[in-house]
Amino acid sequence: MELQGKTAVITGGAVRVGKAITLALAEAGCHVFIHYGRSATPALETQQAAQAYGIRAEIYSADLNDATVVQSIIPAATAAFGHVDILINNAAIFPEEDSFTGTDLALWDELFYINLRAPFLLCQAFAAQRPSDRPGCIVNVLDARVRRPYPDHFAYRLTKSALWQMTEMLAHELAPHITVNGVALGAILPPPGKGQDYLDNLAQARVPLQRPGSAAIVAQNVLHLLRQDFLTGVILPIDGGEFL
C-alpha cells in the first residue's frame, strides 16, 4: 500500500508506541484519526506533531470499555475524512497484578474488553466501511511473551493470545481485500513506574541481541507490514530474540 494520502486510524495513539505509530505514518503521508482514552494533553501534543509533516490530523477520545462507544470510532473517522484505509489496534492495559488467583471479575472484564472486545468490534466496522474494490490494512500490536504459556500476567496472557488468534483467522476472513498482521513486541518500553535503566537490565539478562528495542523500531516495522501487498496472517516477533 501506498501510504501517501491514505487514513489511519490508530487506538492510543498519542503516547509511547502508539504515539511513534501515528507520527511515522504522518511522516510518511498519512493522515492520521488519533484515538486517546484520557489522555488529552498528550493526544493534542501529538496531533501537532502529526500536523506538522502536512497531513491531516484528528483526535478523538473514547473509553474502551464502552462497546457502544467503542462502535462510534470508525464512522467518526469516516465522518472526517471520508474513509478509513488502515486501522492499527494498539490500545491495552497491562496490569502491574493480574495472577491467577489474584484476578477478580471486574479485572477480567476489562482487560478482554480493553484488549480483545474493542479489536474485534473495531475490526468489523473497519471492513463493513471499506469498499470491495479498495484495499485495507489491519495491524494488531500483540505481546512476544504469549509464545510462551507462563502463569505470570494471566487474563492479560489471555487476551493478547486470543487478539494473536484472531489476527491469523481474520487474515483469512478478510482476503483479499484486507491484509491482517501483527507486530508481537518484547522488550521495547520501560512499564509505567519504571525507568530505562530496567529495561536495560532486562535486556541484558534475557534478550539475546542484549539490547532494548524502542518505539520508533515498532513503528519501522508496522509501516513494513503496511506496504507489502502480499503479506497477511504475519506476526512480526519484535523482541530481540528473547522469546525464540
Ligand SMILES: NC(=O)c1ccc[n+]([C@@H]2O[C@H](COP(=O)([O-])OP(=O)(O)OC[C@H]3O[C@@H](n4cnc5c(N)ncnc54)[C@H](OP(=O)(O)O)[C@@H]3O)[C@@H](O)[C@H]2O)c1
Given for the second form:
Amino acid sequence: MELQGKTAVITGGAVRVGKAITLALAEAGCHVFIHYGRSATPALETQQAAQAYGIRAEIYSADLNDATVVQSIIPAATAAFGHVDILINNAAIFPEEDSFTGTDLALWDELFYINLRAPFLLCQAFAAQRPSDRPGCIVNVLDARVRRPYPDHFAYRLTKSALWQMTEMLAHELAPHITVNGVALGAILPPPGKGQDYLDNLAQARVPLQRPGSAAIVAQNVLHLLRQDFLTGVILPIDGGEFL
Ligand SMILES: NC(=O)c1ccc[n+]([C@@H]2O[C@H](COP(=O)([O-])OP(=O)(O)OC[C@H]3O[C@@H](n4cnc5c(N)ncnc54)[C@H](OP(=O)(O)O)[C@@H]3O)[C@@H](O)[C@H]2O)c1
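Okay, that is the form predicted alone; can I get the form predicted together with this ligand now?
Next comes the full complex, this chain leading.
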C-alpha cells in the first residue's frame, strides 16, 4: 500500500512503541488518528510532532477496558477522516505480577479485555467500514516470547498467543481486500521503572545479536508490512533472534 494520503488508527499511539509507529506513518504522509488512554499530554505532543510532517493528526482517548468505548474508536476516526485504511493494534498491558498462582480474576479480565477483546472489536469495526473494493491493512503488535511456552507472564502470554492466532485467522477471513500481519517484539524498550542499562544487560545475556532493538526499528518493520501488498498472515519476529 502506498502510505501517502492514507489514514491510520494507532492504539496507544501517543507513547513509546506506538508513538514511533505514529510518527513513522506521519513522516510517510499518512494521516493519523492517535488513540490514547491516560497519556493526554504525551498525546498532544505526539499530535504536534505528527502534524509537523504536514498531515492531519487527531487524538482520541478511550479506555480499552470498556467494550462500548472501544467500539466508538473506529466510528470516531471515520467521522474525522471519512474512512480508515490502516489499523495498528499496539496498545496492551504487561503487568509485573502475572504468575499462574498470582493472577486473580480481575487481572485476568483486564488483560483479556485490553490485549485481546479490544483488538478483536477494533478489527471487526475496521472491516465493517472498509468498502469492499478498497485495500486495507491491519498490523497487530505481538510478543515474540510466546514462541516458547514458558509460564512467566502467564495470562499476558495467553492474550498475545490468542492475538497471534487471530492475526492468522483474520488473514484468511479478511482476504482479499484487507491484509492482516503482525510484528512480534522481543527486547525493544525497558519496562516502566527500568532503565536502558537493564535492557542492554538483558540483551547482552539473552539475545544472539547481543543488543536490544528500538521503537524506531519496530516502526520501520510495521511500515514494511503495510507497503507489501502480497504479504498477509505474516508475523515478523523483531527480537534479534532471542526466541529462535
Ligand atoms: N516494549 C517492549 O520491549 C515490548 C516487548 C514485547 C512486546 N511489546 C508489545 O508492544 C506493544 C507496545 O509496547 P510498549 O512497551 O510501547 O507499551 P507500553 O509502554 O506499556 O504502552 C502501552 C500502551 O497501551 C495503552 N493502554 C494500556 N492500557 C490501556 C487502556 N486501558 N486504555 C487505553 N489505552 C491503554 C497505553 O496508553 P496510555 O499511556 O495513553 O494510557 C500505552 O500507549 C504492546 O502491545 C506490547 O505488548 C513490547
